[in-house]
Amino acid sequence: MIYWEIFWAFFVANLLGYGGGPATIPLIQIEVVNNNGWMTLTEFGDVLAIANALPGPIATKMAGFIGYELGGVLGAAVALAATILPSALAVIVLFKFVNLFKDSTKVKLMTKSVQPIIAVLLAVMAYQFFLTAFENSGMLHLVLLAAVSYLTLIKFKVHPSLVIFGALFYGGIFLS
């Protein structure tokens, strides 16, 4: 039954997550945090910043760690199914259709009216992983390392996984 739930879960995540892994993520949130219970929102926050130090699509990332931490390998294979199965069946299905309608003004503006909605959910999520981090952290961890990370990406240009990471080492040696 375990299975039934993960693929469920995943597969509606990214089958609205349109736009890809930015806009997917509160998504699976939702279904793993809010609605199933599976993680914490301070381990689902942990999960997230490994994914996005890691090269590739983050929301394979994430659904092969949580499905392998809810149901072992397979539990890993049937969340990066059902990951993957809504953009496949996406492409396949709607592939011809995609040269009617590539110039189409009203498709744009869709498309367009879309993006504050993702900005709203990305928005809540960072405000739900800022109340978390105060809670774990306190305010001096974090206003240091919401600075350092400004300075480091916006001033030094460093890649953001390396900013991940050092903030991972910073936590496992001051925060643990």
Given for the second form:
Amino acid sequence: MIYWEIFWAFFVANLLGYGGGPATIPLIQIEVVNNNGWMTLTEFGDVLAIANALPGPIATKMAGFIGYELGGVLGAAVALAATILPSALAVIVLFKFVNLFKDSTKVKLMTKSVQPIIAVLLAVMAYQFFLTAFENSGMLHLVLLAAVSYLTLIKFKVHPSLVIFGALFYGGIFLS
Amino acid sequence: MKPYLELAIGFARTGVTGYGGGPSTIPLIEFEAVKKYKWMTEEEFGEILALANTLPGPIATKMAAYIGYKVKGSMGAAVAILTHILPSIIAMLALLGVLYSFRQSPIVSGMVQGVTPVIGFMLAEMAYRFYQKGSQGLGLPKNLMLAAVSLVFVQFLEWHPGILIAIVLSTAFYIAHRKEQANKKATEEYMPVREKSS
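Mind pulling up the form predicted in complex with the partner chain next to the form predicted alone we just looked at?
Complete assembly follows, chain above in first position.
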């Protein structure tokens, strides 16, 4: 039952992702690429690239697209429901008890403690992408593109979508 | 009809103008909710944000759900969430659809190669930001230790990160629980003395 598998994959990834949508990216990758084999890492990377080039929340863009690829409109709906509904319902229900939670040292320590794990998961993903780039297009292009990414995104604060479209353009001309 | 329309406009606007995922759209949502449509006060917005941050999952949809629910109940929540996420999902399907239909073309495979290092860099930068947040919250030694432990378990022992996250979450819960109990005890012992002296 593919719909159940889609639901479970996105439910787990979002349940464990503390720190908003971006924190769930490596967890979605683990479910989609490693556990279920629905996509290769490169395919996942393409989806992530386009998702980063477009505005709006990242987790729902990933869920909507991957769900659609696997099971059409219904697949997209299932993936989105698994991504959004559990936490959305929880916020509405728990707000009645907000004062029990807001200043809780438990919740604060829990949130803090997950940050380094998410950092490592993201760093491992970054490494995998650099490795793929190294194998497919060589050291020169990798270093050049990474350096230009640093300069444009961090130093000169160029809009991320422009950097991604620039890289697509560069690749279409020099790496084809 | 007007409240639904306002919810739809407010959340569609924040959905198509916020770049960098949910967390970066929060200030935009605050502008719509507090300044523009006055659905709530700044204090209330801050309180919901704090609560939403304590729960897992995407942040923007949690905020949309609560604000929509507050304004117009379940239907309001549905309107806010859908208008926030659908435009970008449809754009994504269209763009990737075009890219995929030319999948065999060498130009498209070149484009994919061109963008791979950029995605790698963006992920590395995000990793650095999460690492910094961890350092601010836990202090450098604990943060570094937890990062090293997760690297060993996830990358070399190939554990599912979910197991590690669950263990760390329950340990943090237990430690904080112990601390709260210790504090309570301390204040209980302190209180009677104060009552006598007053």
